[in-house]
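A single chain comes next, written as structure tokens; it is the form predicted alone.
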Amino acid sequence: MSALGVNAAGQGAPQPVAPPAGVQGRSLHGHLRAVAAVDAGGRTFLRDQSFRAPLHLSKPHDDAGALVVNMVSPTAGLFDGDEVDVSLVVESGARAVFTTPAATRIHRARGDRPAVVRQSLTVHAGGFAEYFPERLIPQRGARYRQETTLRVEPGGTLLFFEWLAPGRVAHGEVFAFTELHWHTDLRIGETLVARERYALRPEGPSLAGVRLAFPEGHYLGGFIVGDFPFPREEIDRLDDPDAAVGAGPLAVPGVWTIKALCRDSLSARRTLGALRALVYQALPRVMPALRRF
């Protein structure tokens, strides 16, 4: 799971102090828009981009024939009441990799309002898009809502990955958030092929299975869309004592979902990197470097 376009710089930084008197209740409403297109020479570039604090687009760069776009935030993370709207579009012929260079932190809520991220990713026919995030870290008392819409036209390719951490484990915060709500829709053309709805609360049954497998477990998820041989057998072999990994096809040909539960952050990072490598080998395409693995 991920907060598309939102990440906190300095993921090892100490917990920020509470906002001073007089700023309680203030919130941010940020946005980020990027449209990847292809020029006459066949190179991908950002034809359109717009962003507002707390979001920023770093200077994109080409790697292995794809435009790598880092979506960053210099802030400490998201607080209750913050809202972020993200729209990413990859046009026909373009190849774009959207990634976040650091973890996303969701801080303790001061009231009943959650932090909200609304994100959409659209891939046109003949386009290629990958979204590969760093982890989402919901801290003690956090409230968070994420609404994701993925649209892929027939003939488009999408690699979409997510990573949810249990909290700041080193600080003794393991599933100590208040609540997380996840809404994800995947459409191929006009057909809805996947809809996920999660409501995660530490005291409820929704996390019982995760805790039973790994008390400090990390969740990985993803959707793979494209006309290429999916490496299901290779992915199944990633299953080991530190990671329970599974993949399966959806109703529309060429659409797969991947899920994994991992013992800790090290096994999650290793598993996510291996999943990405296997998919690129199956495409087959040279895998753009993200400088994290």
Second form
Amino acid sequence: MSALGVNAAGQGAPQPVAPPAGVQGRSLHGHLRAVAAVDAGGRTFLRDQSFRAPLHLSKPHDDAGALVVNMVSPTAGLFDGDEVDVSLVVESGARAVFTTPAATRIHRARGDRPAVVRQSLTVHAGGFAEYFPERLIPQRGARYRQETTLRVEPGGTLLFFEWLAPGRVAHGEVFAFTELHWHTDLRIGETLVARERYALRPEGPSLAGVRLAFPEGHYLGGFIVGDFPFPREEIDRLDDPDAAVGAGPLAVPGVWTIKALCRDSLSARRTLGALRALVYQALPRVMPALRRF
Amino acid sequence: MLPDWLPWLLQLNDSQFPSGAYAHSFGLEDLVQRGLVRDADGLRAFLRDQVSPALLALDVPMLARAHAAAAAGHLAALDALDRELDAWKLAEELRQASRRMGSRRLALVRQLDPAPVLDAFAALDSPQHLLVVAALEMRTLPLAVAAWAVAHQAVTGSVTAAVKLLRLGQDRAQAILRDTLVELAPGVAAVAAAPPGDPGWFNPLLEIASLRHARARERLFIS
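Could you switch over to the form predicted in complex with its partner chain, since the one displayed so far is the form predicted alone?
Below is the entire complex, every chain and molecule, led by the chain shown above.
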């Protein structure tokens, strides 16, 4: 699609018009940056913020003592070639919840380029951050690459969750995407504590474990960092015929992983909500409602 | 003429070699208890779809890096890889199993084949994961041979555990083992010849199985 226009006088040949910043051909290159800090009164606010389509921030609000920041995608989702850079920072003393109000859809790729999301979340000592997105739905033919870098300074607290759906199941799309690349690193200070690298393709064995548990399985993952009694026994009890759930410590004290495979979206939503509630009970802190569960 | 290293390689890979592998199922026990692996066909599928791909996508590529560092005597690189493996192994049981088996193996190899590089590595405060120790002990062998030894150990270990967990005779188990190894061999050779630059594998089911197995009330295996 070329960007052509007519000059103001309406005379002569059409003149090329530069596309808006961040638009490259049929793709968007957007970003979202937010820095949560604490003011003199002890309230968290966004000291710095910047965003460009396909993401924007709705007005943050306080809930249960934390600043709830909704990251909104006003477009239909991500398309091949779209690139989004997300940088979230929670400074010492601040408490922020980053969430998305709706599922993120990855649309069918028109070529070989994936949609790319590069996201980093940094929590300073004494800071508290929760990252709780709605599900990611890779649609038929989607190509997607997600690179996540989590960095928590010693003394910081992080609740990180993610939810990968098999597709638009109601439309008969179950693991019909083309390819997903999933890169995640978690560092405590400078120490690499968790590393995950996935290349998922419906053909071949990369989804064999998920399908063996549940043919239309939803994947939930989480990392919990903090100095509080982790509710491992309570999380163990979430395991039932509709959800395989496990949790355990990583190699550095005070850092935990949570994994779950769920039969369908209902069991995934129920399990994720229960996991979140259990972690908040253990902190102990009042859980921001998010108004979705 | 047989290669000089063949006798000791066979010894190190023999099931009688006391590395502690016999005490681990690497998550298989929980999958059997869940009814997800029930019989010979289930075991065959487990090896084909879960064990073998993980070897090709993660273990052998990481071994290749460790083997290159070990062959060059680059202890700092080995130490870094060893610590990185801690981060790869999210499930505590799998992480500890790899460390224990590696440490045990390193102690034995230092007795059987003393070498300054082994002593120097042992003196580091490294986790001593099995892959890194395997790379050290086989540092003088071609990577393809070392890769095959590691793959053989992993598949054999799973089949040995399965015999204790399933109604599965030794003859049937050996047939499954043979088929799996034959199917796996070309892939191991290919990855050893050209290791992928971005190792990684996705198997949350096995991670969950291991995370839960760590707290199971009744179990045969350590992992």
